[in-house]
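Next up is one chain by itself, shown in structure tokens, the form predicted on its own.
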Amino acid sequence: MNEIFSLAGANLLSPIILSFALGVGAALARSDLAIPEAVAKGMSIYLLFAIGFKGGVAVSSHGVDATMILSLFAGLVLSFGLPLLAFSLLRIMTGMTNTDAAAVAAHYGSISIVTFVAGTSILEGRMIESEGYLVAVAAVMEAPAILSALWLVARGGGGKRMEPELLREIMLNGSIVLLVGAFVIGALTGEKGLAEISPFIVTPFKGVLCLFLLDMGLIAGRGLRNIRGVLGAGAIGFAILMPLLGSIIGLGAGLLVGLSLGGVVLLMVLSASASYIAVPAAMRVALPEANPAIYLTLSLGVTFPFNLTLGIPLYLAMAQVAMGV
């Protein structure tokens, strides 16, 4: 227990936990701190680049095998079937409609590529290598868990129907795309491709990381002031309680599939994460009658600040135990 508060506590201090709440504190405050959109935007962009250009990098150097198939398809389990065990919980814990408790489980099937990051730079803090292609796992698990939520308010009479229109653009959302893509590309050109761009996607990225948490605070900030009313206590209690079980999960995933320990810890940080990005800009065109007051602020206001501070070293701590290590 000590050793997960000292992690959390040191992990508490880094200049990428510190703009976040940096954010979140501005954003209370009322300040009229900003980050224009189309910054935000182009951050995003970078970052998304930059994760996807390094793993497919790290996969021409690993190549493929067997535990990267396994994991791949486990990544696809995971995104489909948490969606399921969130949406019974939604409804035992909170009196939210199914399209609402949909929307919700949508968000926590699906990925936070900026929580994988940071589960990253923890295990690089602590020398503890993790499987490049992980980053094709987050790629998979972004979209499956849409089509869950969508079939969820099928079945509870929505009226919902996975259109064609509907799947392709779920399929090509910029993040997707854009992760993938670069994945592609990194996997192509590999080391001699990285040395190439290094000064670009390496050397600026934490530093760029920092300023989009910046804004993630802000707009977290922003989700926290106008929660009451909106959200009771079911619900936060579900945005802490819904991590904890997928990091379970992933745990499980993890250890059967036999990644490392870093893979372990990174593959239970996307099991309980909870997208901010590319869910969102789904519901709103899949479930526009969901109130993206409460999906958003579950999933960025709750969820995504519990990883970044207690769930990492937790999740680091369980595998540990777990692996013997």
Contents of the next structure:
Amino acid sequence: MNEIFSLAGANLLSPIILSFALGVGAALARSDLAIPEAVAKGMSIYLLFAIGFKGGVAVSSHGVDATMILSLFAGLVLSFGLPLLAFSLLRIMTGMTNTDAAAVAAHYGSISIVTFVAGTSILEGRMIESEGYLVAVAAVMEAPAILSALWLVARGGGGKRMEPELLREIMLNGSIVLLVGAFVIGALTGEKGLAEISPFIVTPFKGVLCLFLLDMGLIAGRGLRNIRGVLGAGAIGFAILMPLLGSIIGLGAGLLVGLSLGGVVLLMVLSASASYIAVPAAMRVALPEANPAIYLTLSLGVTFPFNLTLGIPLYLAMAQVAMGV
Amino acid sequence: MNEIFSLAGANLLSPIILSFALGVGAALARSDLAIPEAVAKGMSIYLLFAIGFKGGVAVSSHGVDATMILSLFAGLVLSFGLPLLAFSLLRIMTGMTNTDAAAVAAHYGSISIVTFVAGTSILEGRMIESEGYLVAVAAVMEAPAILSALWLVARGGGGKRMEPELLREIMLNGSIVLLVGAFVIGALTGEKGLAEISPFIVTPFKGVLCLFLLDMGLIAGRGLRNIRGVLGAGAIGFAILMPLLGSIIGLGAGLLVGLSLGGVVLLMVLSASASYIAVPAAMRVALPEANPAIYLTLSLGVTFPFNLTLGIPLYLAMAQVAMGV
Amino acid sequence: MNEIFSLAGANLLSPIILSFALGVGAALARSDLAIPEAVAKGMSIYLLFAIGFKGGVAVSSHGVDATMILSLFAGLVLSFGLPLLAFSLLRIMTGMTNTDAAAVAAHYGSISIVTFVAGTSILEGRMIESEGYLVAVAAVMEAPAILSALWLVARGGGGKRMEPELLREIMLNGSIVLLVGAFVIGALTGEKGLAEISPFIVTPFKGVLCLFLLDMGLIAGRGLRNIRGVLGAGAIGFAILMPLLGSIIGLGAGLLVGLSLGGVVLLMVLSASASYIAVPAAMRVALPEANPAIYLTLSLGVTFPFNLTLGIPLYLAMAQVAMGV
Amino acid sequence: MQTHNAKRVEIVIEAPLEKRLTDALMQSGVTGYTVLPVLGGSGRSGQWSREGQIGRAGMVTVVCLIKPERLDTLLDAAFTVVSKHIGVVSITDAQVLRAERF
Amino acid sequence: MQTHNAKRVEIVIEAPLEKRLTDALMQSGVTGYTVLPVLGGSGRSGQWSREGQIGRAGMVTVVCLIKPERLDTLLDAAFTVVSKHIGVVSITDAQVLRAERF
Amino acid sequence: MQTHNAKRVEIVIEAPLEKRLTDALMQSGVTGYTVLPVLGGSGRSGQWSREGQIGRAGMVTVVCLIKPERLDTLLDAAFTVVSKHIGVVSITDAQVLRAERF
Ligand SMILES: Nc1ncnc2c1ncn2[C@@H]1O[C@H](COP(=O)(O)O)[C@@H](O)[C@H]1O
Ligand SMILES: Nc1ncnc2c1ncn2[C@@H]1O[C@H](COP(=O)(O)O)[C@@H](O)[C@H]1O
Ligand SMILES: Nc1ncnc2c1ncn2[C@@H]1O[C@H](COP(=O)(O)O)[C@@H](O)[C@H]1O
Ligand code: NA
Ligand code: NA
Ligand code: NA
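For comparison with the form predicted on its own, produce the structure of the form predicted in complex with another copy of the chain.
Let's see the whole complex now, leading with the same chain.
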């Protein structure tokens, strides 16, 4: 436990986390500091491209094996399954409508790629290796949760059916296409390709991540300013409990599949994290009656900072205990 | 021939080309992946500044000589002359109106700086040196083709005359000013200046080029989606034939002028490439009756990808054969 | 004197200054070269973050001492005091209204962070060290001048009183928050944090500065195009005289406080420079009757280029003479 | 200069719905539309600003000029998309040049 | 489709004033507004363009749909903010769907 | 509050033509205009979106408030620029504050 807090402490003093904190602080103090939308989108494109590419390169030198296939499959199952757990918890812990609960559940089955990147960064800082293909697992986990959520609503008599157009949009969501595409490019060009562009996608990566997290902090902080009106204690409790449960399930899945320590931690991070890009956009189309303030505030205002600061160190410690390393 | 294809094959597996392909694929699949306009414009400013600066530095260490003057002159002649060839071909191969044909011709007399950069990149990968001042030749070739096209229309009775304001706009087009300006700055500050900023303009260059080509791919792919309605087989044939003819003429010019192997290849690339930035904007003002869908689709949807994948390796092989190296 | 001009000459041939000159030239020639607003804002965020962070790291390895406290105090006094001098000069040298004079005075009491960065850059080029905490001094000097200006107007019967909301906005201005925040992050994470992100905030810094100054040049050049209508000889004289006087006062303050040569020069640069970001925005709210064309043209069109080219080398020479080094 | 009566319909709607809306408009016989960016706004569902958007979807404004007699068809089409979503619809009387275009 | 009379007020104003203006509008009983970006313009205080802006503050357009009877209160509120600043105010007659929102 | 009759002219036109259009407007006696960005649109010359633009020229909207009696001069001036190009012109009746400005 001590170790967790000292790791969390070290983690909290990294420029990445402090940049996030600066953003939150600036937003809470109502500073007019803002990152232009186009720049923020540009940075997220950079991050997705870099992380996908590096994952692909790792796979190209390592090759495809059974654990990889199993991990992808585990990702699918987790993304389909976690919303069911989230939905049940929400029905117990909060008074949300069916639709709101389903929408929130979709977010927690899906993933946050920035939380994943932060996890990778922390592992690297501690010299813990991980399987490169977890990037592909992340991509696989983005969308299925949305289908589960729609099923939950339909089952509840919401009369929702999946338009094929929406399904296409979800599967061809820009961030999924970019992540998977960069992964494939990395896998095809391998170390040679990486050598060509690593001064762009590897060396400055952490610095870009700082500015990106500054922006995430600004957005999360603005969300937190409105938290009182929107969320009760039950919902906030959910946004802390769900990642913990998710990480435990991810831990089990990772052990079953036979991932390395780093791989297990990243699968835990994926399970624990909640989407705030692909899923919200899909929800506005598929479940317009759901209140965006609820799912965005929970996902980005509570769960994201929790994972970034306490969660990831905790998941690492849990995995170390479970794997006896 | 074999060698050409194996070079083309190696080329196709570079991250740069694969990024372009990813963009094309995403657009054809109607993904919502998009690079914000401001970011794309920012990247093109970066590329122009970097390529101009590096060209200028090369000249500063090499000095001005007769070949340089001759090359600039050759560029002028090519840019004025190639539209006449293009126009004749279009009148033979397609049923385009005079105005449309002239507008397309302007694009093929002018150049695509990104194709030029990709050519430089491929030469570097094969350790082939080239004259730094070809950047200046590229700048010189941007605008004259527009004048030729306007003359073609005027001669055909289109009653077009060049407004002086338009001439000023064309010559002071942002990309020309930036390319030439950065070239001059590079020439003035030389290796010392380059050392100061090379971690910005040299090391990450290829990586930025990947993201830029991803965006070009997205745009080209969107154009290709509409190709059926707009273009017939004759026009598409033109968009492949014209760069081939252009490259042969560029080869002749390069040999006459006495450029090195790399220099000859780059002059071929310039002759073969078609503009899609400066010229389209000028055409909207000078020849509004010309259909932008035609010239943009040909230039960016057909010729640009052709040059990027098959063209450049082919031109290199042709130059090697012709120069016996 | 000779030395000043040779230093100024060397300075003028740096890529940074030449990029600024390119921008001015392009704007005067009415080229359509333009940096997208979002990209320019992104670059300024990058520069503020980098300069703040590096300043904080310098303090973390050096520690807080009396000179630092005194310097911060000196910054406060200068920022409050310089507007009074500027205001008197303007009343003598020009026929501006009270309000216009007060608004201009606010700009000259505050600072231009880009001028500061250019100064740092020139010192680095000459291997002259300076105190890292001068970044914090810069931050401290941003806002007080605005209060002095409002007091000047109120005293003149303008009946202005400071709304608390405006005060909050001024203090929590985005650029101040970012600069101070990055400073604190740098101070907290120290050399270790810097090592993580220096490939992003240190190595490419000068290159980004080139593109940023290109944009500043474009803006300054557009301002200069309108200079005739707006400004008389007296005002232009003021915009040259005031930085000279400011630098002398800054020199005195730096010597009193006991800064190193580099520190003295930077305090002179801060005193001599005039704001063109935080103060103009505040003036539009607080003194809407003041004509923005006047203060923007003076600050960015005259004083900024003067400092960048002749001013900084001159201040360095003055400090060297005064300190006998 | 000869002008013709028309209606100018302005629809503020969430960006993820843009394509659905413009498809519906085109199907209802509209010959053109213009999409403008929106920086922020406020309404029943609260205040928002583009820079404060997560996922940065935001809203857009779609402006549509049509012949007056087509207004009802257009509004019906728009309403199927807009009804359950965040957004507003307003209509103004306008004049256009070159009526053959609308 | 049933529509209701409304007024569409369009205010072009300097960006640093945006919040003061929208706060004043909300206080005057307005239920919503939309903020659009402005690229440039020209008026008594000269010509400007967003890319030529120092500090990049620029201007914005605030569009407000209201019940006709609230127009005067709105204009009074807007005017306190706009009067001394650079900017223009225009009003058009409009129709809106879902009147209960305004 | 005292308002005055005016016309609000809205012109959607290709960005490379913006300066020519605003110059023509100013020459026709217009005292001001506002330029808004356009994200995309559709018309006789097909569909386009700013992010799908090569060379990224795109279109802009120019809004112009004028005294009603100046409308014809303005439209004539605008039409010389717009006629052969992609774009549309619409006019609405409006009210403005501070008539002395227009
Ligand atoms: N009265 C209004 N006037 C102008 N725009 C409005 C108005 N009400 C709502 N809007 C716009 O429509 C969006 C959604 O409104 P709502 O559905 O009421 O939350 C807001 O964010 C505003 O951009
Ligand atoms: N007649 C007009 N029509 C449209 N927009 C105008 C007009 N006059 C002024 N504006 C806009 O309001 C801004 C400020 O106007 P002014 O206060 O007259 O300088 C200008 O930059 C334009 O964006
Ligand atoms: N009916 C319309 N309503 C609104 N905007 C239109 C309309 N028709 C055309 N536009 C706009 O004007 C541009 C050019 O139209 P066009 O010249 O018809 O291709 C389109 O891309 C739209 O932005
Ligand atoms: Na999850
Ligand atoms: Na060519
Ligand atoms: Na100062």
